[in-house]
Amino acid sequence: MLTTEKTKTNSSAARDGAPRKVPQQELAELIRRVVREQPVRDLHTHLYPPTFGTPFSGSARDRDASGLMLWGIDELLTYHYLVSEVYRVVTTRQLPYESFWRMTKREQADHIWKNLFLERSPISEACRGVLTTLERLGLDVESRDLDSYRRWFAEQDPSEHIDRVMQLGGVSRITMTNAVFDDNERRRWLDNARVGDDSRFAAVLRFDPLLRNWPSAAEQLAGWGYAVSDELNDKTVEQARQFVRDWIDRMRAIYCAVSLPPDWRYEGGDDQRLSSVVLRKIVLPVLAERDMPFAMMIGSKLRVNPGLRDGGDMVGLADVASVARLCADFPANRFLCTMLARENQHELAVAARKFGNLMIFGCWWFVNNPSLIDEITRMRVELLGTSFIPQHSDARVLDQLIYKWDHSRELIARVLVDKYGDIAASGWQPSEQEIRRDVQLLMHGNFENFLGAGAK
């Protein structure tokens, strides 16, 4: 009698125009497919648009040595997470730390490709998204011809190359990281109303000497024109305010954003009073007014080892107390958060089931890495459901959206195939449309919502 029953309950749902249920045999490839047909807005990356400038073109008379878009397979090769990686197996003894920056970008990367890929088996991860990224461009992995890459690329247009990695990663527009404070981007946004423009590109406000040195940024406030002073006082404050609106207004940012060391802590002691001043009184409230997040990427010791420059970076434990009080504090704004340690987590996801204010986002730097991308989605999903974003590439390099994006949905879809099969073992049988909506949420729409309307 119960299976009758049913099964005039599902005919009568198909006859009424319900969506089809999805039989579990098909459910599998269903949901990679969908996953990787989903484009991905890309809430946080390091690229430039070609306006920025790049020190890498097919044209010689284009190149601009201080240029911000990186492309390429020298840049690919001599990214920071390849150069610390060389280091494991060529010492400084071997090769000075000065001797390598000495070397030119083409050297570097001969240097990394024969020890990493030649001398070794490219299995890193880091290693590994290099041929992921190559062999979807259609280049020939298998032949090891660095020099080929090379002549490949030259013959690109850098404008072009975005459309094309834009379409293999499957991004549909990408989010910039847009530093004030760096004098050589700084300069560009001052020099040319215009670089912001490309479409294809959303600028983000950071502004880490803010929270960070109060001091030292208010010094350079005040030679930018703002009468600011150490102490924040009211006019200190007002003109300090006036700084994140205009350049809020000059970039059209879509959220602002800092970086944080994994010690700092909202309301900490005397050393930290100066951060959590600046942030209660000077960004949260003009975020409010502006109906804008606030994201904070914590979690990073800035060069534990100097030698190594960018790749000189360590991690450590971060305080997810301190985000739940802010959260808790300024119910009016809105955070992204991501954090560097394994082990803040689960914190940070239990965090955000309590503050509806709170968007956990990603698998950042060094938990990047597809056993752990699988274990925290995972829990996350678990904890939130499909109310988080689960991934943004940080790319530095503009060939990077392919291979991050490609792995990423690869350890997504295996997560979301054991949830759907989870429920559908209890009788709940997911359709099409209902998981098409579901990952449309977590690839794009979750990221779309949190920012506001105001900031799109």
Contents of the next structure:
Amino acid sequence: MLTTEKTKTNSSAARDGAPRKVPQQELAELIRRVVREQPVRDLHTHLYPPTFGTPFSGSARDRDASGLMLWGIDELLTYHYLVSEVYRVVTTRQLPYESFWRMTKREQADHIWKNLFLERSPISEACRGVLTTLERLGLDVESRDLDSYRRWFAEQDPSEHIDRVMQLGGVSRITMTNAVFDDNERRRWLDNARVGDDSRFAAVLRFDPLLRNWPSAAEQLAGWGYAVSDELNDKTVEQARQFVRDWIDRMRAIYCAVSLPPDWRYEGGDDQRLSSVVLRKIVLPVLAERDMPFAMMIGSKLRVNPGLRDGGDMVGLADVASVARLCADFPANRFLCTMLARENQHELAVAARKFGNLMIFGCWWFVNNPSLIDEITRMRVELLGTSFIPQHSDARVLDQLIYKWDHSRELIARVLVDKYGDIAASGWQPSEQEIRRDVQLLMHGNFENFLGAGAK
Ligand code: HDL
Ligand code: ZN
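Form predicted together with ligand HDL structure, per the form predicted on its own context:
Entire complex below, previous chain first.
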């Protein structure tokens, strides 16, 4: 219905001190700028500061072959996404997996560069990301001169490069994934209590085996001095809770996390599945006591093709009803959740409408592609407004922060341009201040507010 009454003009609104309304034609550019300028708190990565060692460093003195801080062009090119993709082009008949894994990192990178960049155009998202990163670092992509890129990286200092990449990616703080059951990771924390003391990084206690394979996890806890048996009696429960507390404290973890297989289920209070009992008796009580969220990343079938190593995992349809049951049964806990299957995304967003203690986040791994980020983010805004966390990078190589956030910011902005445009068309003219407030929530505030008092 067309109203005859003139709406307030900007000048009269400005006179009475209301925030300036943004004329529609300027709206799109303003939204893109706000999204570009808003620092993001990246809630899930596999990145590390130099204190965890780095296999790549200009000076041989600093190199640590098992170091966890991955950065530079050869790590970018040998990202497990690209290993999977190159094996679609050069099959195992031509290059057996073990021959590839016996190559040096440089030789593997040469192989991927040749087959996925030079002999075929690098148009996949993972290939394109390498190009975006090189371009934003100021390197000459058009030259296609891999050795020139290598020379440039070899001149960089790892810690200074972290500052540079965070600045280019607009990342205010990096959240690590600290897998306590990984020997390399655990040893570094036990050898050096200050290993996590880099203010640019926050730690996350990741303990998949507790839920994926309790008997094996219990054996390892016993080996670490906790009086646990694989029978979940009171003594074992208390000792396992102490294990979780000890590592939250050692890492100063801001939340705890697991990745779960697609067939993971939680059937409610009397569910005697080992993972459900471990959740109910060990994990969730400690997290409630510590006022700390629990992140569940659900849908990964591990090593369906072991020859590809980290690249060998597969996606499967998960059960959103199990997440909903957890949220209902544990109202004192807060749950971060992301799912790997595209087909789970709508139901998960609807579950978030039902439970305020559920915060859905990110377009994870196999749905971290432009077409799906657009689809999923659009659907989430329509169902949840600004009350979700649109993205995390999942970066494994430091430099990936640049492309993963460049690509996602553009896509998130595109959705917001449409959504603010829709309300402006009804006469609700958003002010710049309101847009900045909303984007700060999406990129930073929703995550920080969900962390609770205990962690920042
Ligand atoms: O379990 C996870 O955190 C996943 O993100 C895996 O690390 C996976 O290999 C990955 O890197 N996805 O992007
Ligand atoms: Zn991850």
